[in-house]
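To begin, one chain is listed below as structure tokens, in the form predicted on its own.
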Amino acid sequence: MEAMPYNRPMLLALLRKHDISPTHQRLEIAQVLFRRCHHLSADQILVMVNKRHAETSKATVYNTLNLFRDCGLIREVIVDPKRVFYDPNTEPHHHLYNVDSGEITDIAADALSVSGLPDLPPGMVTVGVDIIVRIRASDSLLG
């Protein structure tokens, strides 16, 4: 995904559109997420935000990420129980995760197909399927 041309007024409008009060810290976090459009961890976001203004706490970053996720602005990508990344691309897509480098790459939704989903309980519908394909260098398996 390419970087989106979000400037500060556009980020203000985006947050307000989702009924999010645009505090200084929320704007800084949004700027890091939406200007780069990379999959970032909360710790990476904290470092980037505090490079500009060393006033944002880890708790504020986590609370803001949870708020953005709950409002549909970002997606959580949980590659394992200890590694969570935040993705500003909320369009349907999947992920390729390099376990050696920690890099996450988008896979277009139409590049994969899923068949054989289980029968759902009565009254339930499928709202999405998230696939993470984990990869590593083939020579790392030899040693």
Given for the second form:
Number of protein chains: 2
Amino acid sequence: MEAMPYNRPMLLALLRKHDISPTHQRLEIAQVLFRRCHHLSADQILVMVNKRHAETSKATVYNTLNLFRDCGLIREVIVDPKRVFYDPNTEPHHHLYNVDSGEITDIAADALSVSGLPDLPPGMVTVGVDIIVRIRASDSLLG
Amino acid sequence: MEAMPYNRPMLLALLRKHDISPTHQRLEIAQVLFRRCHHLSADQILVMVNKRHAETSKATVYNTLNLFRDCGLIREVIVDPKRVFYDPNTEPHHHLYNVDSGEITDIAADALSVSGLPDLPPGMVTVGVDIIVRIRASDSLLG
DNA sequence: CTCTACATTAGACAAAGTCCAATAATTGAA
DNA sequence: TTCAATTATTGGACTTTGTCTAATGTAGAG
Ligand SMILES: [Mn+2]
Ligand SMILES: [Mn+2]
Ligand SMILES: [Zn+2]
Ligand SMILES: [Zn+2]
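For the form predicted in complex with a further copy of the same chain instead of the form predicted on its own, what are the coordinates?
Zooming out: every chain and molecule, the one shown earlier first.
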């Protein structure tokens, strides 16, 4: 896994490499996504990006996340029916999901192996294999 | 895996066993869920249950699905950010998800093995491991 | 600097799901 | 069987996540 780009020049180069016009808003959103390698929802990103000055709209956050996703810069993590999380790590990997807190943690793909995947129907191809390990505190309700 | 209950008496017994009052609406919903062992969304169930006569409200469908889920009669399948699917098969198993058509197919748990799951943080316990194999037609866009 | 293509925006809209307070059904005890 | 108490159902308001649109703003090639 390569290092994440931290600073403006690196982010700018990253966007240019993907033929994305590096607007102010896109750079701000990229910075939030790539600086700390977290799993964030659109709403969390909207708040973070407008922390200093309100300068990015909800529509732009969604536009940008969809653009970055389509370009393969980020990927979606579907673990919570209430909202999508965006993951700056596009290397194959899996997730630990704390169902109480909502916290999402990476599991390296090479730490983990799956065998016995079924043959696909003819003419079908695998887009990806997502493994989600749902965890909770052992003393929480039901425990 | 045991056979699914088809008819009214069996469904009635199933609900009673879980201390669920077997109302007309709950029996209709159970019948839709258990008769054909599909993965259905709340909206699909609402439509199916009201096919003959409109007799069950949206609120009741959601109430009932949440009740059945809390009782362990069904489980949720989280693969599509747009809606939850409900699965009458609560045995451990995994899913093939056709991202184009939305079709969900079961993968038997014993067909498949995962090794290398990480140690959990102390005091944490696994609720479940979900594996989703996302597939599409090899000649679809991008293919 | 100008022009054009592209990006951003507010706010309307849509869909999934929850909540509420009024009504209706179920149930078990009398 | 009756009846009161409990529990379930309901329409519709509400919330949240996300998309769309048409008006405005901006970037950057020439
Ligand atoms: Mn939802
Ligand atoms: Mn959604
Ligand atoms: Zn991740
Ligand atoms: Zn299933």
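Positions refer to the first chain, counted from 1. What you see is a predicted model, and the numbers here were worked out from it, not measured in a lab. Between two forms, the rigid core is defined as the largest C-alpha subset superposing within 1.5 Å.
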Rigid core fixed, the Cα of Gly128 shifts between the two forms, in Å, by 2.7
